[in-house]
Structure formats: C-alpha cells, structure tokens
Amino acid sequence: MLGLSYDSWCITQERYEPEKTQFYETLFTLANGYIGVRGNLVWETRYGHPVTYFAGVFDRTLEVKTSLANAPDWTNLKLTADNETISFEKGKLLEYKRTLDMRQGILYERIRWKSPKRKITRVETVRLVHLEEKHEGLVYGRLMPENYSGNIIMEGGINGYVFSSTGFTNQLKNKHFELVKREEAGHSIYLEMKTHGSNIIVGEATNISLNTTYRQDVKYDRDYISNVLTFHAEMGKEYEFCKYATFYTSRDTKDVRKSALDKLEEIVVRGYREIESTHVLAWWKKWENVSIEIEGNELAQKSLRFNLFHLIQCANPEDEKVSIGAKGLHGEGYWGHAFWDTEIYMLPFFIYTDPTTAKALLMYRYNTLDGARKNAKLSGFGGAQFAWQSADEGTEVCPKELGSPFGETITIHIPEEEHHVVADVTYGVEYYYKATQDREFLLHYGLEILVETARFWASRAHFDKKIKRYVIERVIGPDEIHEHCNNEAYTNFMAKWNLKTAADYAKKFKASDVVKKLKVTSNEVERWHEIADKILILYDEKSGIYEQFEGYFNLKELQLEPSRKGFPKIPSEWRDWGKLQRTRVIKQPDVVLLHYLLGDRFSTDEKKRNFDFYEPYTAYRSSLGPSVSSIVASKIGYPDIAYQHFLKSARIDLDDSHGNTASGFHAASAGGTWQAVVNGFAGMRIQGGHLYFDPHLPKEWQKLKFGIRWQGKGIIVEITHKTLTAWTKDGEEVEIGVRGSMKKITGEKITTPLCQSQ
C-alpha cells in the first residue's frame, strides 16, 4: 500500500463525526472530468449520501429541472466478521482516519473496529480514480482479525438503487436511473442502467479478489447486484483485497457493456500495483505544470493546494461537449449546471495552465451555440443569448419558479435578466486568444461566438431619444440581490467591452470563412460600435463612484455587522429579501469585479475610490466575492485586506465557511484563489500583447514559485519581497514587463530587483 505524501499534501479527519459525513464526503471526492465520485465510507453509514456523476449525463426530474444524474454506487463494501457486520451505529469504532493525499490523488481509510462481542477487526483502504485513464478506479485494502478467527464475508457490489435530492428537503427524492440489466460475466459483476428521460446508458462493472482460498457467489437486490466472497481468516493474519471497477456511458461508446468488461478484464489483468502507479505519476505530472509554492506560510499552501486538486479533477480536455459545474462533480448543488464562474473565475487558472483544457470549456459553450439562439429568440433578442444555468444543450435550465410541496412558490428573475453571463463567455473566448494566440480556434469557433453575442446586445440595448444613449433596462448584476436594475454598471460596461471587441475582430478578420458564414456587413460593424461609443455608462464626477445602478445612490446606507467568520453580517431585521433590496446592501462585488476584468480603462485612484465606496456594503454572500475584492486590494494598495480575503477565498470549502460545502465544491472560489495569488499578489496582467507583473506578497509570505504557459510558452516566476526571479522551460526568449521596464528571459534564470511600485 502507498505511503502518504508529507502533511501539507494532505487533507486528514481524524475521527469520525457523523454530522459532519456529507461534508467530508465533499472534501474526500475523487474525479477525472468524466467521473466524481463523492468520498462516501466505503462502509455504509446512514448519514452519508454517495453519489457518482459522469459529466454530461443530465436528466430531468420530477420538478422539471435538468440535473446531472445521480449514477450507480460502485465504491461500496460490506463485511461480515465471525457474523457480525462492520456498522458505525453499532459496536465501537477504536481507531478512524481519513486521508486524501492530494499529491498522489488516492483516498485513504484506516478503521479499527470492535463488534458488540469485543472481536476486534482493523480494515484500511485505498480508492482511487485513475486521472488519466478516464474509465478505471478502484479500491484496495488490507484487513486483519486481531483477537479471533473465523469466516469473513466481504461483499463489493455496484449498487443502482440510489437517489438525488430534490433541493427543497432530503426527504423528497428523485430517482434518475431504470434498470437495464445486470450480469455475472465470469468473476465480474456488469450492472446497466438508462436515464428516465434523456435515455442515456450507463454501465459499471467491477471484480473483486482476495490474496487466499475464498468461496464466490452473487447476490441481487433491487437494482443492485454484488459478488460475495467468503473466506476463513485466521487471528493476526492480515489479508489484502483489491476491487476492480470500470465505467462508460453511451456518450462515449456505442456498446456500452462490451466497453466495461474488456476494459475490467484488461485492469485485471495489469493489477491493482500498475494502475496505482500510474495513476500517480499522472498526479505527479500534473502538479509539475500547477503547482504554486508558497514559502511561509503553511496555512496558505495547503489550502491553495486543496483549491487546485479539485479544480484539476472537474475539468475533462477530451470532451468538448461538458463544462464544469459551479459546484464540480463533487455534489448536488446547482443541479450540476454550468455558470458564468467557468468563464470569469475558473478558465484563467487552465488558460495559463493547461490550455488544451481550457480550449474543451470554450468548445463547450461553442457547441451550444445552437442553444444560446434559441434562448435569444425565445427572449425576443438576435443572436447568441447563453443561459444563465447550462446543462448538455445550452438552452436555459435556470427554473423560473421553484415549488415545493408545501405550498410555496418563488418566482426567480435570473434567467430572464441576468445577462451578463454572454459578455462574460465573450471575454473567456477573447482572454483565451490573447494568452495563447490559436488562431485557428479564434477563426473557425470563438470569432462566431463574438459576432452572435454582440449581435444579442445589439438588440438588447436600446436607443433613449431623450439622453441620446444607449441604454440596457431590466437586468441583474453579479450583485443579484437588486433585481430589476436599469443600466447595470458591469452589465452596461461588459456590453459595451463586448460589442467593441467583436467589431474589431469582425473588421480584422472579415474575409474569414466565419464572417462571410454569419454575412457580418460592414454596417452591422459600424452599428455595434456606435452603440459601444454611446451606451449609458452612471458616473458621478464629483464623487469618482460609478453608480452600480439607476438609483442606487438613493437606497438605504445600511451599517453590515462584523461576525467570527469574517464575513459581514446583515442586521437581523433586514434580512427580508425585500427589504434588503432597498438597501445598499450588495450581495458580491460588482464594479469592483468590473474594475478588475477591465483595469487597463480605470485608473488606480478610480479603483480605490469605488473599492471604497462599495466594500463597507459588500456582505459577501456569495464564495465568488472575496477573491476579487483580494485582487484589487492588492493592485489598490491594501496589503492586509487582500490577504484577508485570500484567506477567505481559499477555505471556504475547508471551514464549511458558507455552510453548504457539504452540497458540493465551491469551484469558482477555487479558480479566483488562483487569480488572487497569480493576478493579485504575483500582480500578472497581460497588456500591450506582453505579460506583466507588478508583485506585492503578502508580509506572511517569504516566496512565491508558480509556472504558466504563455503564447505557448512555459515560463516559472519566483518572487521575494525584493525580487522577481523568471525563465523559460525550454530556454525560447519571452518578453515580459516587471514594473513598467521589459526584460527578455529566456532558460537562464533573470533577476530584477522590486523597486517602488509604478
């Protein structure tokens, strides 16, 4: 069994809490991009939830919502010693220990275990799901009967009676999968099951063996079929087990069970040792292109790493049909759907990572172009309007009301009206080209993107005669407490960015193949950006404040309270949704936000002065705000306030800050993390077609060491209070920019002393 990487590596529960199971399973999920597999006990416990997500296979459900569905268990394991079976609600448990070893990417589990009769039995296991291999996993184990012997029963089944919650009370259940069939296939076990609605298959298969004489049978259930393996152990003799699983979908191949069972019989035959092995040099291979190392501070270094490893494992670059959901495949918030946080939060950290990976998302939201028209003409606009929640096909998921069987109805104005999210697809598409310059993804996919969305805005905004502008009525910001806004600062501001960017890409490109497709004229070039030049954007002179909204300047001046956890919180008698709405009150940043995706067109003294104005009324209710308010407290000046909200940023998930970890990843405060280091504390920004950096480290932190690819490009930055030390990987020359003076590097490391900021 593999030994464990050094503590900062690792993530540990040291006993067992059963109120806290869901959210440790969140923290204990292991995933590839086509499979998460939430970090159930292998050993059943009524208070955990397991659940497995293949990424892409959506059904709908009985609210008529479309949900990534919730697919066969394949984790489990049963055992039964001298006649009584391992049960944490019964018995005593002496020893418990949990471990992800994020280097290694494998979940460890050690147990001892005393039954009712004292008879004392000590299990440790080792899951993993093979990173590269998309379709393997498995789980192997060593156990020893320490005081008696006699027969032991384990029984490893793939179980398909399983549930999804229906997001109101986990009492009401839905149920995605009917069963197909279920087989002996030699010593395999093969289980097929098919989605209610959206008729996709899924298969698993697994074998399980032991090192010693053992009888098998199989055993059935409803949906749910197990092999039994029965075997005398003898006192103080330890026993190893290994349980094999393979996994498809018909999304990937046209047999189904075929695939799995040659797939099980191969892994089989390589061994538990090779796939292990594997498996983690994969791991190792990947933290060489993203690891960041920070010395001094080792709060800061294992939480940044428990940021990375999780959004590593959501991301799949050989499928350009599946995004990342806001909560991963690690749970079931959100329904698994997609949001503006791929874009705007998550895609940096793969753009100058990985961007093989970070071309699959872009693909993604291009090849539900198809979807994001309908949802334009269903709303009454031209060309490309992208949902506000994504699930397979791009047309809006996001409810319009929510029900429940209590009588309750709330109406949900986001879909309708938060329309930020297709500038903010658009800047994915453009930041992707600028930091890696594929021409060929711009001309045949992401230059159509840009014509279609600007062609949305074009139709959303609309002339006012009286002020002779442009104007945008009715939308929701990234704020989203304040609904119903008329020329939303960041809606306005990305808009206006929007149909700009798309009118010089379409004049520089329009002998392209897609231009002539899409018949962009010259006209329709000029319109959008006479409507960019006189779209309504509040200012107030006097002030310096960009108004967030039409009369918001009007609204309550209400006083946020301070609380334990840092966050800010809402005095008791405004928390009415209502009431809260005339008030300040704002639920993340939103000119700030827009103050950082466009700071070349701000100055810093505007930057401070709105991050001012509007933090004392930020309450930070959403895990995507403190990131990028992080980030421009760095570029602003604000040393302690950005590590503040680093801070808060980084352990969200890891302090159950928002109470909800235990519902899934919080993926786009993991993709912020890694800009509030690379972007705020490292101070990288792309400017001119060059790179630049502006450092400001936390006092906390003695170095800071990162890679990122640019322009195809590998390059490794290490910076101290007093130096930025770079070079290139394979020693070609890169231009880059330190603190306004440009310096050529190339494999030989250069060092440049950090004078006063400019």
Second form
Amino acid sequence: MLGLSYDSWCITQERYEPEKTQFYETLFTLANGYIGVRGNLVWETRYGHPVTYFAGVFDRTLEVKTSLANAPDWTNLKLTADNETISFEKGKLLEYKRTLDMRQGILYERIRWKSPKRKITRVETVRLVHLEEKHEGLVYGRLMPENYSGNIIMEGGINGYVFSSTGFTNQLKNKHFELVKREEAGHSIYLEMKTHGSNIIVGEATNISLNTTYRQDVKYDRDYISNVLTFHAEMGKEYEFCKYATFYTSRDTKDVRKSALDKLEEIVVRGYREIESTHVLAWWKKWENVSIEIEGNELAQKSLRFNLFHLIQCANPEDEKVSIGAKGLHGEGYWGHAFWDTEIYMLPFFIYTDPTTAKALLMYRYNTLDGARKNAKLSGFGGAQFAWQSADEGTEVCPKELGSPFGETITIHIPEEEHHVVADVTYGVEYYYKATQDREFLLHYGLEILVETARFWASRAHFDKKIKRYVIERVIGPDEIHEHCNNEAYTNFMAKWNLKTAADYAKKFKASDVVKKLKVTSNEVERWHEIADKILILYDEKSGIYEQFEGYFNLKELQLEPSRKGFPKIPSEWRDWGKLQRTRVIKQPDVVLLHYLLGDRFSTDEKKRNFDFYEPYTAYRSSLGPSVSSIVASKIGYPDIAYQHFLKSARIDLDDSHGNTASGFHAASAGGTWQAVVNGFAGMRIQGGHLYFDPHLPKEWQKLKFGIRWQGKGIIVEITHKTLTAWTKDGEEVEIGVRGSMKKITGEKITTPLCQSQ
Ligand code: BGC
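To complete the pair, please output the form predicted in complex with beta-D-glucopyranose; the form predicted on its own was given just before.
The next block holds the full complex; its first chain is the one shown before.
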C-alpha cells in the first residue's frame, strides 16, 4: 500500500455522515473513460447506491428512452467475525476516514469498528480502476482483529441485483440487466449479464486472496455470486487481502467470458503491487501533461485539481463511439447523455492537453452523424441536426416532460427548439482543427460535419421578405428559461458562424473527396454565404446591447436576490416557470457566452456593456454559467468578479452548491473551470492562426504555471503579475503573442514583462 500524497492532492472525509453517502460516492468515483465506479463504501450500508457504468452501455427502457445502465458491482466486501458482520448501522464506528488521492488515482478507506459484542476490527482498503489497463480494477486491504482471536468470514462478490433510478426523480427504479450466467472458474468467479433492451453483454470476474490459510466456498444468490473465505485470525495480527477484478462488454470483445477470465488470470499473476505501481505511474505521467500549478492559493489549487482529475477520468481516447455524459461516469443524472457540454465546455481542455482524446470525442459526433441526419429529417430540415441529448446512436433522447426546478411537471420543448447544439458541435470541430492542424481529421471527418450542419442551418433559417433578412424562429438559447424565441442572439450568431465557416472550408477544400461525395456545389456555398451575411442580429444601436431575442427588452426587469452561497436567488413569488418566463431573468449566460466564443468579433467595450446589462439578470441555475462569466469578466477588467465566478465554478461539486452532486459530477463546469484559468486568467486565445496570451492573474495568486499542446508542440507557460515566461518542451520554435506583440519561443525560457493590457 503506497503512502498517500500531500494534502493538496487529497479529498478527505473524516467522519461518516450517512446522509452524505451519495454525495461522497460522486466525489470518490474512480473511472478510466471505459468504466466508472462510484465511490460507494466497501461495506454495504442502507444509504449507499453502488453504481458501475460502462461508457456506451446504454439500455432502452419504458420510462426513459435510453439510459446508461447500472452494471454489476464488483467492489463489495462483507466481513463477519463470530456471527457479527461489519455494519455501520450496528455497533460503533471508532474511526472512519476516506481519502481520494488524486495524484495516484486511488481511493483509501480506513475504519475501526466495534461490534455489539465489543470486538474491534481495523480494516484499511485501497481501491483502484486502472487508468491505462481499462479492464482492470482491484480492492486491496489489510485487516486486524484488535482485541480478539477467532474465525473471520470474508465474502467478496459480484452483485448484479442493482437498480438505476431514472435521473433526477429517483422515483422510478430500473433494473437494466438480466442474468446470463454465473460460474466458478478455479478460485475465481464470473458473472455475466445482458441489458434488457439493447442486448449488450457485460461480464465481470473477480478473484479474492488472503495471505494466510483459508477455506474457500462459493455462494449464490439472486443475480449474485461470491467467494467466501473462512480463516482463523489471531488477535493483533495483520492480514492482507486482495480482490482482483476484470470487466469486458460485448461492445469491445466477441468472447466476454474468455476475455474477463484470461485477463483475471494474468493480473492475479502480476499481483497487486505491479498493478498499483503501473496505475500510479500512469497518473503521474498524466498529471505531467495536464497539471496546473497555482502558487499562493491552496483552495484554488485543490479545487482545480479535483475538476481536472474527474474530467480526465471521464474520457477514453481509444473509444470513438462514446462522448462524455453531462454527469460523467459518476452518476445517473441526465441518464448518461451527452450535451453541447462536451464541445463547448470540456473539449478545449482535451484539445490543449490530450488531442487524441479530443479527436475521439469529435469522432463520436462523426460516428453518430447518421442519427443526426435522421433527427433533421424528422423535424423537416436538411443536413444533420445533432441531438440535444445524445446517447449511442445520436438520435434525440431528451425526454418530453420533466419536473421543473420548482416542482411542477413541464413539457420540454428543448429537443424541438434548442438547436444551437448543432453549431456548438461544429465549433468544437473547427477549434480542434485550428489548435492541432490535424488535416487528416478535417478532410475525412470534420469537413463532413461542417457541410451537414451548414445544410441544417440553411434549411432552418428562412427569408423574411418584409425585412429582407434571414430569420430563425422558435428556438431556445443557452438561457433555457425562455422558449419559442425568435432570432435568439446566440443561436443566430452561431448559425451565421457555422454557415460562413462551412462555406470557407468547403471552398478551400473543394477538390476533397468529402466535398465531392456530398455533392456540394458552388451555388450551395454561395447560398450559405448569403444567409450568413443576411441573418438577423438584434442589436440596439443606442445602448450597444444585443437583444437576447425578439421582445426580450419588453420583459419585466426582475431583481434577483443575493444568497448565502453566492448564487443569486429568484424571489419566491416568481418561482413559477410560466411567471419567470415573463421576466428578464436568464438561467445562464447567453449573449455573454457568445462574446466569449466568438470573442474577436466584439470589442471590449461592447463585451463590457453587455456583461453589465445581462449579469444582474443571470440566475446561474445551471452549473455551466459561472465559468463563462469568469472568463468574460477577466477580459473586460473585472478581476474580482472573475475570481468569484471562478471559485463558484471550481467548487460546484466540492461544496454541492447546486444540491445535486449526488447524481453525478458536473463535467461541463469542470471543463469551464479549466478555461476560466487558461482562457480567462492567462488570457489565452487563438487569433489569425496564432496563439495569444493576455494574462490577468487574480490578486490572490502569485504564480500560475501550465502546459498546453499547440499544433503538435508542447508549450509551458509561467505567469506572474509582472511577467510571462514561456518555452517549448522539446526545444522547437513557436511564435506566440504576448499582450499583442509576437515572440519567438524555443526550449530556452523567454520572459516578457507584462505592461498594461491593450
Ligand atoms: C443546462 C444545459 C446543460 C444541461 C446539461 C442544463 O441545466 O441548462 O445548458 O447542457 O444542464 O449539463
């Protein structure tokens, strides 16, 4: 068992608080992009909700069309001495500590439990899900009977009798798997189950061993199989055990059983220490590329690490058929579905730290293009319409009804109206290309997305003869409180960008196979240009404010109230969906987000005016909001506001500030937090094919250091309040802009003084 890392790398729970069990399960989730295992206690409790997910293993049920299926739990252990089984509901918990060590990717747990018959047992465990060897996991432990000798029974099982709740409501329970087989294989056991609706097989195998002599039996129960080890334990003596686990699905292998059992045999031979050390090494290597060091602010440093740790755990560079769900592989919120969250909030982190993973995420969109084409056809449009909520096929899986934040059941218009996701995906494609220059990706895959999404917008917009402008009607923007909006600022501007960008690339690569295959003609490209040029953008010349949609300025100017956690409160008499829609209150930044994403099209003054106008109406009911406001506030010279929003974003899960961390990790907010640091405080942006930095460090920080990958080269940047120092990892030459002037950097550190921002 390796020692734990410094405190700034660890999230620790010092006390057992049953009511917080599911909150900590999310915080302590271990995943590797292939499998996600919530941080349930090794010991069964009444409050826990053990969940194991496999990315891409969706089931179709009656209640919700498609949801990530809760698979068998291989982590559980049961310990019985003299007929007394460890249970937190009985006896006394003398010590309790759980630590997530983010540097090493392990979950440590220590308990000392006094049974009702006053027998004290100490157990320490370490759990891991191998970061690189995606099919391997284990629970290693040590136990000591402190004041007794006697027989101990240790049971380690694979439990397929597990349920999913359907997202937020927690009311309707679903069991997604049915038993296929369970068997003993030498000292190991194997459980195979199949999803009811989608027929995906999941097979898990475990082997448990002890460093003393023991008798081994196998126990069967409903959808359950376990190894039962009985041994004689001496008072004061420490015993070591290890439960090895392997897991495969029919998504990744033809013979699930063979793969799981062969792999298990291999890892048992390799042994606990080798598995732990290769896993820890993989994490160290990972952190070398993504770590951000903040000097002078421990709170910010630790919170940021927490977000990056979980974000890394969500992605799998080897699987181009999955995206990242809004709640990661960490919980049941949003049924495991992917949203625009991936491309707008998470993707930049991967683009700049791990382009292979970024590409895999975009390939998911390419691989689900047919689903998107189906969506467009169903709604009567051309091209491809990416789903608002997307699962395995790319068809729309957003439910039609949901509970509102105020408890009413409301009809969800989002799948028919929240169309900006189409441009958001395309934005991710172009962003990736600009930052990596991956021409192979662009020509084979990205270009097809650009073309098909332009076709969608060309059919979605229509010409209004009266005003001689193209208009887009009945949409929902990022704000989401207001529905059926006409000429929504974010949507129209992003559609304009999508059309224009697609036209430019299609023209540039007119000889490419994709352009030929899709039969893009010069007339079609001209039409995209024409629509883009003439799309209606509502802008009030007098005030210099972009109107969020037609009629927004006529809505009630409701004042939000301050609240304890720093998130504004909607006055109680307005907490009714219909009423709220008649006010200017918005759920999250909309125009302000646009001013970040297409930043070089708007002047600083313009950004400032619009931020000042919209910020008082922004309710931050979505975790996606604070990071965006932090970035824009950094750019317009509001450092304190930028810092406050950054902290809110970084601490959404750690403080459970939205009250729903139990249902999963806020992956978009985590990606946004990275952007708030790199694009906000360090002021990094791409312009005219170059990378620029215009830093504004928070006064609480002394130094910020991070690494990025830019067009195939590694760059390290170190920023203080007075200087920016940069160098390349491999000594190659790169040109970057620092506060507007270009600098050539190489393997040698080059320091540029930071004079006033321009
Ligand atoms: C937000 C959306 C987001 C979704 C998933 C909603 O509350 O308003 O913008 O895509 O959550 O994170």
